[in-house]
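Just the one chain here, laid out as structure tokens, in the form predicted alone.
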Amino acid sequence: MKFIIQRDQLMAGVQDVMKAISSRTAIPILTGMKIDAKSDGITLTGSDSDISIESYIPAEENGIVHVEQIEEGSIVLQARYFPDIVRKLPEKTVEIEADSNLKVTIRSGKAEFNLNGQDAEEYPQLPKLQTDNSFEIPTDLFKSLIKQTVFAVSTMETRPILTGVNVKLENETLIFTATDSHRLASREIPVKESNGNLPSIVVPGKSLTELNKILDDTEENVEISVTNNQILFRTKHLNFLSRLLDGNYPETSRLIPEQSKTILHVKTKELINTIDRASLLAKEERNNVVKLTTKGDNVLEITSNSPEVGRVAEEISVQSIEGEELKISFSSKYMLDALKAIENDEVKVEFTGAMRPFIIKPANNDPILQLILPVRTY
């Protein structure tokens, strides 16, 4: 195997696949990175058996040559050393060569590294996803879907199913839902040209977080396909494969209150800043509880009281308050996460009493919904 490649292209591909490589894995060869050279380009692969990432660097694209003098072959290199070597090479191009004894030479300018490779035949074959169940969505939309939901997954392994995001496609609508049983985030988007429906699946939150970091805003679409226990996200240069979580996701639709007793319209940024300040004195407690009280004339009071530290109170004018008066306490962290995820200048907060979950939506009725359970304070 031998090729000469642009260092920046190689580095970008290496950084992507590194996100799937773990130093703690049951299969020793998975601590390495697989390099496949074919006449049309180079494919890098990393996997920890939960997530597998393939990054493809075409030999030539739009008239620009990325890889040249390719002699086909494949090798597995130690992922602990390879990225740092590539990053620090002196020249813009890198020559990588592997001989029949699995010895690898990396040359750039006057620097030369010799590494011991491993046999690529021993690297586990990634499952090839052949599936009719696939659809495409714009990358930027997909990234915002992840961002607006994935923060609400559970970090507790006690209920593994809640550490994932529930994904389903029905009636040409793609729905993402995440909950840790104290809060819930959901978002839906229309999907054209999908082949039928996608049964409800649960994608590990960790996989989506990593995918979000890798996906390039310049890519136009992400193609998503699902088989029995794997999901594949594919763009022009990237295959991202993740296992799915086993089990049934709880039915979340019944958590969402049908009617509300108090509705606030408020500027998102003002509410974020006020709650942020109120939470400064609530650091000691686990959930940083703050209290919201409606006062007449479209004024809210946000307070936080921590007996050892002190008390903070701030009044904030809102666009409108409809319905009953209200006093409610909630986790400032959950509220801030929800407000930041919505990405809209104005939000509508709907309450159904002090002890019932309340929901936050963008004022423009975008189908994003954040639900939070209040905290009992007596």
Second form
Number of protein chains: 2
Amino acid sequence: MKFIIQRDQLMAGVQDVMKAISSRTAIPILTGMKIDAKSDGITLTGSDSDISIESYIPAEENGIVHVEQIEEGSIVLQARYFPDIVRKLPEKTVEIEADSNLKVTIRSGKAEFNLNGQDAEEYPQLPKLQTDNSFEIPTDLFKSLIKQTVFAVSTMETRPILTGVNVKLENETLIFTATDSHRLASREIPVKESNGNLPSIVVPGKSLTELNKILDDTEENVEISVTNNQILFRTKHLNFLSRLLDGNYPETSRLIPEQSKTILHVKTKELINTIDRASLLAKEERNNVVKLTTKGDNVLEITSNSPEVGRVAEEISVQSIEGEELKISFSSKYMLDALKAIENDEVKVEFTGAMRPFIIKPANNDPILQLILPVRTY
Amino acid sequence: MKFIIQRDQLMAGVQDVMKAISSRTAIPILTGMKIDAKSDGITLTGSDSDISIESYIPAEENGIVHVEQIEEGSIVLQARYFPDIVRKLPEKTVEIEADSNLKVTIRSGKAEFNLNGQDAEEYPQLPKLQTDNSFEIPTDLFKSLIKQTVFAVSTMETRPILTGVNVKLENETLIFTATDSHRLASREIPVKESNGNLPSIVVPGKSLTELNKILDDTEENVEISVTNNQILFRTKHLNFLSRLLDGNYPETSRLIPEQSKTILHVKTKELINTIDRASLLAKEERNNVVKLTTKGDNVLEITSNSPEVGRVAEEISVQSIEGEELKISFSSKYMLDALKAIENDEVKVEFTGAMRPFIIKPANNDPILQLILPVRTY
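The block above covers the form predicted alone; next, return the form predicted together with a further copy of the same chain.
So here's everything in the complex, that chain up top.
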């Protein structure tokens, strides 16, 4: 194997693929990165067996040459050193060569690295996804879907299914839902030209978080394909494969109250800042509880009390308060997560009493829904 | 106590003073920040008993009012919450009030924090330094002195005196020296109008590192005063007091070779990059050894070998090589620290054989000296 590659192209691919590589893995060869050289381009592969990432660097693209003098072959390199080596190479091009004894030479300018490689034959084969269940959505919209829901997955392994995001495609609508049983986040978007419906699946939250880091914020499509235990996200030069979580996702629709007794309209940023300040004195407590009280004249009071430290109170003018008076306590962290996920200047908060879950939505009625269970304070 | 203060001024003072406050201290009240309000301004104090910092915010400066409606008094506030509260307050001004029951109220806009304070009478008195041993140097030059030496102090408590920087003022020359017994860094600058000489003292490296973070990079002077167990650094609005280390600093001048057998002139940045690359494969090994070999035609070779991982070699063209041929091994970390401390495009490296300490100096003969002991490799 041998090729000469543009360092910047190689670096970008290496950084993407590294997201899947862990130094703690039961399969030693997975601490390495696989490099495949074919006449049309170079493929880098990393995997921790839950997530696998392939990054493809074409030899030529739009008339620009990225890779030259390709002699086909494959090798696995220690991922621990490779990214730093590529980043710090002195010249804009890099020559990588592997001989039949698995010795790898990396040359750039006058710098030469000789590394011990491993046999690419020993690297696990990634499954080839054969499926008709595929559809496409714009990457930037897909990234919003992830950001607006994935924070609400459970971090506890007691109910593993809740560590994932529930993904459904019904009636040309794609629905993402996440809940840790104290709060819930969901978002819908329309999907055109899909091949029918998709069974309800659960994608590990960690996979979506890593995928969101890798994907560029473009309007180009990401293609999503599903089999019964894997999901593949494909963009022009990237294949991101994740296992799915086993088990049935709980039915969440009955959690969502259908009526409301108190409705607030409030500027998102102002509510975020006020709740952020109210939570300052409670930062070491896990639940970080703040209390919201409606006052007359479209005024809310947000308060928090930490007996050891002190008390904080702030009034905030809102756009409107409709319905019953209300005193309710909730986790400031959950509320801040929910408010930050709503990409709109104004939010609508719908309460059904101090002991019932409440809902936060963007005022423009985008199909985003954040639900939070209140905290009982006696 | 009561006053209204510009939030930005308060924030800057709080951030400086926080550098001296530790949550782990044997004296509980030192986890707090003392606030003194006098008619002419506000003084904030923080201390961990090794370092004490006072930041003064004048009521008025150059016709700009920073503090208003001052009612004199003092209080100690929990430092754990105070910086975050100040940072996140909604308005540009802050009102701080303490009542006779040590209850503190912080108001800004519609936000109100009620905190439990502590009696300022219980806060330890900082020593008043009475000394004739004082001199002034420009702050930016003083920061360079710290940066070019402090990294070489020992981090091991086996010889506590080496955890400090030796400071001497002799013949109108201020000399900073630091060594961990494997390497040494020293820098001299001329000082005019000093009150005679200063005894050799040792300032904790940690104190100088924190002081360097606080001081702005200005040409204004810092005034330095020394007693037998304390040193005070004073700028317009800041008093930084540190204890001195007890004991005699070792005589280091005899370590420095007076003759050299091989002299290199080389571009600083190129040597840094080459050694940085050569050290990549050895990053988990503590000593991180690289080997330098002189070749003909003003060429050096830098190599490093990690049997498990691989080998790296790079040739570098230098300005000149004079004297004997040389093969020498040394810690790449020490070499990189030393090269980065030299603020000059070109360095002069003077060797006296593979087993003797070698010296790195700026080619412009600024009085900066970095010395490194080589590593024996058999």
